[in-house]
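The chain that follows stands alone, in the form predicted on its own, written as structure tokens.
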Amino acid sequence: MIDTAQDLKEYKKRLKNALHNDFLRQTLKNFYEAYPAGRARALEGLDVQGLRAQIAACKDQALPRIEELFETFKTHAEAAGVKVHLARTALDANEIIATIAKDNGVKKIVKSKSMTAEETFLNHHLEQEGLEVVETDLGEWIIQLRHEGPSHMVMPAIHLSRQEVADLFTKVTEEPQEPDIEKLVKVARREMRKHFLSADMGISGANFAIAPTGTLGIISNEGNARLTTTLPRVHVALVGLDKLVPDLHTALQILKVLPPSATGQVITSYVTWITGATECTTAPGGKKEMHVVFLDNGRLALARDPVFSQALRCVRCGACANVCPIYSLVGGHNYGHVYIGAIGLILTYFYHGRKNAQAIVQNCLSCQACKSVCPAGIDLPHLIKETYGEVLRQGYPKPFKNKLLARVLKDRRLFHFLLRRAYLAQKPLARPKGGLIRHLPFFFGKEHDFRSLPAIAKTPFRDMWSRLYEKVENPRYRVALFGGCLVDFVYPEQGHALIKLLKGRGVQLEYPLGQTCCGLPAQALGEKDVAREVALQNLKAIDPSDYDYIVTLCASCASHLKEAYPRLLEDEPGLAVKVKQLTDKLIDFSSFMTTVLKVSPKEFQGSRKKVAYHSPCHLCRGLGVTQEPRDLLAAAGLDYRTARREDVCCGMAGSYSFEFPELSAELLRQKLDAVEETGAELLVTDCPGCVLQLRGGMDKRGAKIKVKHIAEAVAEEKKG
């Protein structure tokens, strides 16, 4: 059985453990490093954007019509000779089964690559009743010898060398195997071959089950699933319910998505269908005997959920654990419990329970690279946010930052008077210059130190307003600035700057001092209420019917402004108008420098600064803004120096580098390093939050590359 964290002190422990480990480190990143391209490749041509909303609605529509869609697949496939079943629970599925191998006199089953097995662990039951199982998916039967779950839902053995394979190897065959990987196959299909010409039963899962013909459609890259399900006697298909589709057409539309998602392929070595009990020499009757076990296990009441369910969309791909910065640190054995990846954080909860998904549920920085790959379109960050209310609401012990944000940030007048007194309480640990402290308070441990902290500043934004508003006759624009809480009390430096570039521009700028923090810390932290209560004061404090546009310096705002508001006022009578007007009139600094100012580079000195540039992930996935930021630095006449890596998360994600500070401070490490082989002397970005992660990352490494908001560093190239 699978062993997973089930406290976060444990889980911190394993993590560490797992960046140690150099051979795991390098094969994920490795792969993570070249999957995006072999993914754009193997999607080459279609419309991505199209498919993905076409699989969401087909998904969407099915959902509510599961049962009816088991009615009528039941009824074809019966008519064809198959024997179909219901199992309410994980339980009754492992039962069924091995009442299916008894009745049949089953001895050895052979078993093909089924991630529905793996979240019943089908396995353990069979052998406790006495029966052999063979695993024949390559991967598949390496952690079956080696008594481990997968660490990937496509690939469940990339976690081991071909050492590690090869002595395995030399285990099990008792004879001595090289490290190499065409000869270790050559073994496995060796040792497999005696086993499928032995077995009485063979067990395999299904990618599609389709209702109107009682279809089952598999795809693979090896030709086990194919012999598992034609030689044995006896044929068991484990399949969700969430694999019910209601028409041939939806099950090769998703086939178009799932190989280039799951592999970078344009489609797998093998696609099988099945329709029927087929011809077998060897079965009482010259028939096969077919079953196919399809698994609620809660599905049925997930499909009802008005929050959930978009989670049955799932395909099974593994994209999500693909472009996973933290997965490519750490690997899927701490990254899931059986579902590996961002979605493996969401279904253990459901399946596996919430002692097993309360540790690693809070293990998300919310970029948001995990749903702009999905090929269902599913709001995974979302969805881990609510689970994790979800664990509180069951009675997670709540950690003492969730209580003291929730009575912190509730009273806007309480944050801002507490904000102002932290400027005294670190006056004896701020430097001179720079606005950084000198080290960190007492309460940090040494593990925190891998960056410099900001001081707060002494006078806030909103203090200083009064001061600088300027009243513009006749403007073109009246703009509200949406500051966030790091603008306002850590980097008014940055608001300085916006004025700087409006002014002139016919722009009367308008900062609303009853808005408060966007939100998102307390809805990351899974207090909802928290959340929607200041986002009831944020739209009391702005109404966007007085302004021709809603500017932020701050993406990570923005995008919760944006995609969190509607969602959690939706419930509120008579806001709906005002939130849409919000998100339609939101915009982003370098958006707004561009597409409505439309500044041009007689505006700037030019003066060819090497600089490099972060995409913060709110920005580019949030918000969808690429292009505009890069447009802006080319207008402003600064060098633009393209990095690696330069739309993967800084590791800051608010209180994620609080939380876990060593997986922080190696996404850190990871973005300064390609940023200084750009040769560049500034780094900027969009978000103040990644300034404060990656300014704090270059002054501890002593480096020499400044880094600024882009709105200070555009400013700064300003004529007069």
Contents of the next structure:
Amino acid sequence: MIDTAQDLKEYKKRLKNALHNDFLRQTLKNFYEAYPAGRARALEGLDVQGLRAQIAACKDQALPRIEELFETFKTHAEAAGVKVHLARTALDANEIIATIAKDNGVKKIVKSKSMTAEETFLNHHLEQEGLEVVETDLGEWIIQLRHEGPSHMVMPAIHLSRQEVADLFTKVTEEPQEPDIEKLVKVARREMRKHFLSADMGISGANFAIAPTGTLGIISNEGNARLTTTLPRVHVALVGLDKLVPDLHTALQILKVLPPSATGQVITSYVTWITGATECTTAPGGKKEMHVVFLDNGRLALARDPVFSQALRCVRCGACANVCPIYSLVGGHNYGHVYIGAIGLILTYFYHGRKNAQAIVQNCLSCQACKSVCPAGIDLPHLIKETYGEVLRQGYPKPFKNKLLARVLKDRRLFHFLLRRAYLAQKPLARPKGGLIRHLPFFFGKEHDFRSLPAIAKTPFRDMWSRLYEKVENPRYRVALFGGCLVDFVYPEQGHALIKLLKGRGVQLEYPLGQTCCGLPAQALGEKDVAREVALQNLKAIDPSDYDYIVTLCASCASHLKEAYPRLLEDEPGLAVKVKQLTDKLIDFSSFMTTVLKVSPKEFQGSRKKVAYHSPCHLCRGLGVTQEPRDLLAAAGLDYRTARREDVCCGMAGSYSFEFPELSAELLRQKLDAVEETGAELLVTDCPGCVLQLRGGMDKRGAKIKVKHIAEAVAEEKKG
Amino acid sequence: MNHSRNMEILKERAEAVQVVVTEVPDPAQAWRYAVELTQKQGGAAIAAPGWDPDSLAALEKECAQAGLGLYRQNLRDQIGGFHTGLTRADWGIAATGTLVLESTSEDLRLATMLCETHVAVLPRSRLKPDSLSLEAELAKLMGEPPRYLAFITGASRTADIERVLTLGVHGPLELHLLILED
Ligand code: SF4
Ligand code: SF4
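Starting from the form predicted on its own shown above, please give the structure in the form predicted in complex with the partner chain.
Every chain and every other molecule in the complex is listed next, the one we just looked at coming first.
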């Protein structure tokens, strides 16, 4: 039975175990590394963005009409001899199916893969009713025999080795079985044939329920869904209401992207389209006894939810797990309840309750890798944070850091006062040089010791501003710098680098002092009200109409301003214009240098220093900026060396690295290994948060490679 | 895109999923292919539902000469008894290397699901560039129930143990596509 950690302490214990499971780690790593190329190959020649937008739009239009689509489906399917049921709850669905089995004198059931049946724990129910249920998808059969839940939505037994499967099959067949995959598959084929031929009823899921013809569409590779729907005299399909589509066209569009997203296949071996009760020579009257049970279980209400309805666009491809750096470290049994991966963190709360969701939902980097591949265009990291917010609202005890943050962040003066105080408090701990802390303060455990932490700067950027400010006559551009907390209080030198680079270019730079934290940390902890409050303060401090551009040195701040502010402030009619101006004028440092100021190699020394680059999540996926920083490195005369997987999260992710230090450390280790392989002497990135993580990690491993913000590295190359 | 380019794409995509693609000039060659393949693989019989009487007569003769059994219907009674399933394909979809089989007849389904080797014959003219260009035909068929339509792309496969690709977990171990001149 599935047993998901219900509190953080237990959860962290399990995460630690998973990190030490070498087989699991290796399997997941192989898949994680192979998947992106496979997906890309399978999608070659398709307009992926266009398809994603179409699928999202189709699903969004269908959601408010689900009940109508259900009626249409029912009318057509019933006219074709199918009985259509609507189950309000999981238990309803299970009981309906058990009754069908009894009414038809069923003893043995074969089942092809259905996540919806996993959701309702259908097998368990049917077995308690005295029915024999055999899963026929190889992976599902394996985990059924092991009494486990799936660890991936498409590859449910990905966590097991051939040896474990051989041991299992030895027990089941009572004959010794070798750990040879081809032979094991033959064993399954032989065993399964017997079951198929002796079963009275087949249960399947469906990927599509096409309303206007009452057709089910089922995707499978093994062909077991075909046998399940053909051999036994009774067929029951259990289908989530969200699988209803308005036409075949939508189904065919989804079919183009689903298999590539799931397993990197162009299409699965089989796609089966069933309309009506078909011929079945062993059934009374020569016709299949066919039932379709639609499951609500909260879906109708979810479809009407203004924030969460988009979760119902999900086509269950599993891509959000395939690309998730955390999934790749800890596996599905630690990254979902029944539904796995990013979507699992969300759906668990709705379908399987707060207790099962409350620990796992906190384990997200907001790195947006899932969002960038989801074929249904679901904003998964956003919904994960919203889900965490709901978990807190529904009574999960608020962590102390939430209370502290809520109190401090709303009050800029208090917040900045405390940061200045922190400088004094850390003084005895700070190293004389290098801006790093010598020892971690006592309240950090040793699991936090994977990176050195930076010291808070003696003089924050804002306190130097009056001296740094230079008036520019007849400026070409009026620019406001949005600094963010790290630049302001930890790395003011990054701001200095910007000033140095702007000199003599006709840029009137301003640093509006009323600005405060962008609010991302609050959002990350599910504190939407606080995030909204600071957003209002920042808009008050920086009136976008006063500037041509608002430049940031921090990718995280920028992506938060761009993505979250419109959402946070959408109910404030008067502010909509300002928010729009802000997001239109917002630009990251590298883009500003290359596309606006158009810097040229002539202005730089051309040192050809070897540099590696880390692509921050919030820059490459959040803002979609990928080329500009690389162009800037080239223009500045640096020798840019590509590293493996430059766009994978470094593990910082704000407070994440403090909550889950072991996972953060592992991501950092992989990142730094990749950088070291390049032979670079310098590592640059465009986010002070990433600088913190990467520099702290390099320092800990005693590496010679320096870590700098791209602005610093480029400023050092400037002539004169 | 023209027809011969589509044919190339179909072959490429199908071969990428281990389909054996062969062109045959006339039906007689298709029957011979199926018979010889069955013999070579040590099979004893062919299941060939859904063919017209003329085709069957020719096939029957080939099978008799080769000493192979031939089943045309009531395949429920022959489960385990046939090695090869020999069927037509109603359409081919180039973009994905897919065959479309109108499989409402139970015999046709059993032949394609329970054989060890599936040989499908696709008339050259029945090739479509992608699934959307077949949408109208499919929607029409779905509108006339009961209907069981199958997209078949390669043999039955699994990667459920250690993600190692293995063929023939439930359905056929091999798929052979014969492209027939018409
Ligand atoms: S949320 Fe998106 S990526 Fe994840 S399973 Fe659903 S459709 Fe696939
Ligand atoms: S945002 Fe990143 S860490 Fe969070 S679920 Fe998505 S891929 Fe995983």
